[in-house]
Amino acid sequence: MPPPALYNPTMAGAAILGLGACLPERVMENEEWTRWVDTSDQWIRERTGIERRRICGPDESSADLAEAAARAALADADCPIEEIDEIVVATDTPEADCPDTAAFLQHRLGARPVPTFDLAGSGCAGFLQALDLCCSRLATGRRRVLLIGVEAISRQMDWTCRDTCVLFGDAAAAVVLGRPQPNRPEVLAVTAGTDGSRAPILGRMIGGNRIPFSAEVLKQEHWSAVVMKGREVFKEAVTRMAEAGRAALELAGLSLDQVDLFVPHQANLRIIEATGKALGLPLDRVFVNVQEYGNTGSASVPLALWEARQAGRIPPGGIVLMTAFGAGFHWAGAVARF
């Protein structure tokens, strides 16, 4: 099947003014782990290169991670919340079903009666495809956008799932996007794309109204437990996410040759050396931080692009290739010059 039609909606401009990120200060090492299921730290690194993760603690939410990392970006951005016209949240686990965690985010900023709402569902993808949108915002009239990621998936995951529990981390990571302005990193094309058949291998498939919770559910063992069928994960993620980086390079009329450092979703290692080995890149060009925080889905991406830029990985002028991918199955790229 042909790849679908290029549209690049970042033709009208768009910055990263600002960058930031929370992480709880719960750190949880591998090891922990042997007291809720049958594994060890060596199993978890051999299979993941996940070594340990941040976990929220009792008093904290997807909306205070959230707040965090906005009112840092905001800073960095020198920006105040009075210029945001828009809040964006891409989460997967919301700090309630109803409202969205966007709109607790626009009364705890102070900000004006502004849009705001989640994009959710599409799991680790959600960061970047909600930066495609963003980016269409900026160029039909909105100065100022505030982007979120954030994962509190400790709160809803299976602990008793060896297969899945070991995987994920919380954090979130938050962007300001505006208008192109010198010496700020500019987003030079995003894509993305969907294919709903592959829907079944990897997901929370309970708590619609497909399946609703019930007390017959609750009974269920292992009933909140993510559906994640490995080999077909690995394959669509290394194939989508490679092929992701080349669209939104070939959007951006830019080459493999020419990025500097490349920012993959951070599900495991052997994803990350795979895609990177897929599209031609050296691991000295690739950026690896999920040994420190594990899978933190849609913060995944911002967060390591933040930490990235704190360790002084990416060069002035320099050109990041980011790609993702998540349930759906949804994957997107997408390039920036900083």
Ligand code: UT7
Second form
Amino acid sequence: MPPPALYNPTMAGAAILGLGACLPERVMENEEWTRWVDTSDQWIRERTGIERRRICGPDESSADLAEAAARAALADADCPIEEIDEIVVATDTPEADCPDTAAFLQHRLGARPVPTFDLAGSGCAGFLQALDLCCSRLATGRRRVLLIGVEAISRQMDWTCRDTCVLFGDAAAAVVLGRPQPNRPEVLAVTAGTDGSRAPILGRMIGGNRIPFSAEVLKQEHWSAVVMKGREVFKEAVTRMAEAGRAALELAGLSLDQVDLFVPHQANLRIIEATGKALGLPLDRVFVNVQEYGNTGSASVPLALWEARQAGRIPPGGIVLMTAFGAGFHWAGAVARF
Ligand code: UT7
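With the form predicted alone done, generate the form predicted together with oxa(dethia)-CoA in the same format.
Full assembly next; the chain just shown is listed first.
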């Protein structure tokens, strides 16, 4: 029997035509959290590696960040918006409860009346899960798909819950995908998996049908709190991201020796290091930017990919391994050749 991460292999592939990102201007240093909760810069650095994060301004929201990231990716791809056949947004902090963020973007970007949708609920695995889906869409008729990972999580988290609030940051990053073509960076394989038995230990349980928003719920002290059993999530994240990484490489017919850069989900420096170690990848082949942005959920992997490329960390023809893990539990791995 194949391992769970191989349940949903995508071998369709996709060209990566352009990348873009958007970061809110406001930088929040660790020290600033001491005004809100009983914490310290030292604790946050030692336990997470995070030094600062970006926070949305009062007038900034998910659609603003997503739009700017999308425009940057379209420009990078030299792709007019008219050529986009579908828009997919991976987010758990959408512009509104309904309709989805993707609908706002279709209008704001001036896209044709193409299908658009949000993929929500998989936390930090959202972008790679959506990439899996987009590869299939390209294999079944779409020519160009715009995929955006965005979180404005500072708007929805509990600023008095020290267990979680210090971990997150706001960001968006986008990719323009096309059908595979010569001399273009290409997604070679994607694999994704789910274990719903652990759903209650990571997520936001309020706002759905089980516990709808009500005047009573909103009066509770931690109504918006992210639920997270940190240590359990930590261990599972390492195991599943390593597993997904190996599975994606196997699908692509590549080995760990051939990986030029590992771009994991950026939740915690210790998780990143442990996953690199589990895969036997030295730290100089692991991309890390969690110190600058914290955990940006669905934006984390594309933001890291964008920054790695900007920093010249991906050689021409280089093999990039990506992995992510989030609420659900959902996880995913992808391999790309640049
Ligand atoms: O992206 C997917 C979703 N999330 C993750 O991947 C996160 C996974 N988990 C983690 O990154 C880590 O488990 C945390 C960073 C959340 C916590 O680190 P830890 O080393 O596992 O710490 P812990 O939960 O065992 O807590 C240690 C102590 C506790 O105090 P006691 O019980 O030992 O007295 C906490 O109350 O640290 C305390 N603590 C804090 N202290 C200062 C928790 N948060 C803070 C804080 N500042 N912000």
